[in-house]
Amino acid sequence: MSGELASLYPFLYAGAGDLQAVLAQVRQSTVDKTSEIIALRAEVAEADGTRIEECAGRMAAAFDAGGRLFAFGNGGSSTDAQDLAGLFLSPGGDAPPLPAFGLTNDIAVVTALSNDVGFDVVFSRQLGAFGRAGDIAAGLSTSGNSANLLRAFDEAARRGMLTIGIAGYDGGKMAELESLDYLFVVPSSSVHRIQEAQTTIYHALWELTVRGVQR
């Protein structure tokens, strides 16, 4: 693990010298990792950003024909899931709240499936007892590849639900299947880029989305 830090931050094994050097190292690492994320937003956008657009109407369509969202995701993607419910929740200002869920947010449900079903069938299960034509489906992954959230997307397609993907890499699994109606793919091989860019989408998701509803 120390090979693995040190490889990330050189500046921090150095060991004892200067320390206006060391520092110079830390402003620079954080000034590139900044131009990086910029970078991958705006070709994120430059990409993508008329199908977002697209993508939020329909969602804005949704909530206004009485559809709920349900987000979900594994690890790191799972607290952004819950983010995003909690955005549509909560929007604060003159926003609506809307319905939205964190399908991890209920732990005796995940280990309950996980212990007698099988991890693979945490979200779809959920989807299937809660999920109608009508709701959306929105899974996030950084690889793409996250069998529970293919399985779910399946469900979801099958119920008439509106399907929203977010991946990095390449798109992994997501971008093979045929059950996603959007899939938006941030382009990286740094889950940290990644999972930054990937809250873009989302928060600008929710953005077009709120100001879209009519309720």
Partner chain sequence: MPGFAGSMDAAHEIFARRETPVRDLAGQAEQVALACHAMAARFHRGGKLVVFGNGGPSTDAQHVAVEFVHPVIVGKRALPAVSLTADVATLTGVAGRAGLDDVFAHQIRILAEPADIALGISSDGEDGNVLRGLVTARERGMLTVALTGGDGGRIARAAEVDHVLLARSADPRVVKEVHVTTYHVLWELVHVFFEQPGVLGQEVVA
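Numbering follows the first chain given and starts at 1. Bear in mind that the values here come from a model prediction, so they are computed numbers and not experimental data. Whichever C-alpha set is largest while still superposing within 1.5 Å between the two forms counts as the rigid core. What changes on going to the form predicted in complex with its partner chain:
Here V26 counts as shifted, since its C-alpha moves by at least 2 Å between these two forms after the core is aligned.
Would you generate the structure of this protein in the form predicted in complex with its partner chain, following the form predicted on its own above?
Partners and other molecules have been left off, which leaves just the chain.
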């Protein structure tokens, strides 16, 4: 009986000491995760492909008119924001470099604003200082609830910037925001899969924008 069950569920019955069983479980997990992200990307492309192209068209027009991109996010999303800004500014290859700023790059500014005013204003105050009508504000959040992003989008919209949000789950509070021109929501409850699909969204925005600019 137990031998039968053990063959059905080898991991449960292997005990903590069975390396081969854990390795097998871990191998399967990698296969499962790759299937999940492939399916999720297909879902996002289906739901948002057309709006991604439209948004990239607006971005290209903004750059053509002298606009700059400002990208921001917290934690893992801050690294995506820096990657996005760096991709426009220094893409390598034949792609034209375009002006872009990552709002988490300067730790003196981030800690000064957080310490003196509050973390909620770290992005909005920078947009207030740098932003002009015709610029682009792009913020990434997995939850869609980051207070400093909500403040930043409101500030950007007030200044006449093109506002783009990339979120996960159901879009959170970003989905209720009137100051967003474009919101792309990755419909997943896994922070990891959300970030992976968000990366594809901003890569697609970059690739289509670069194709669209007149230089």
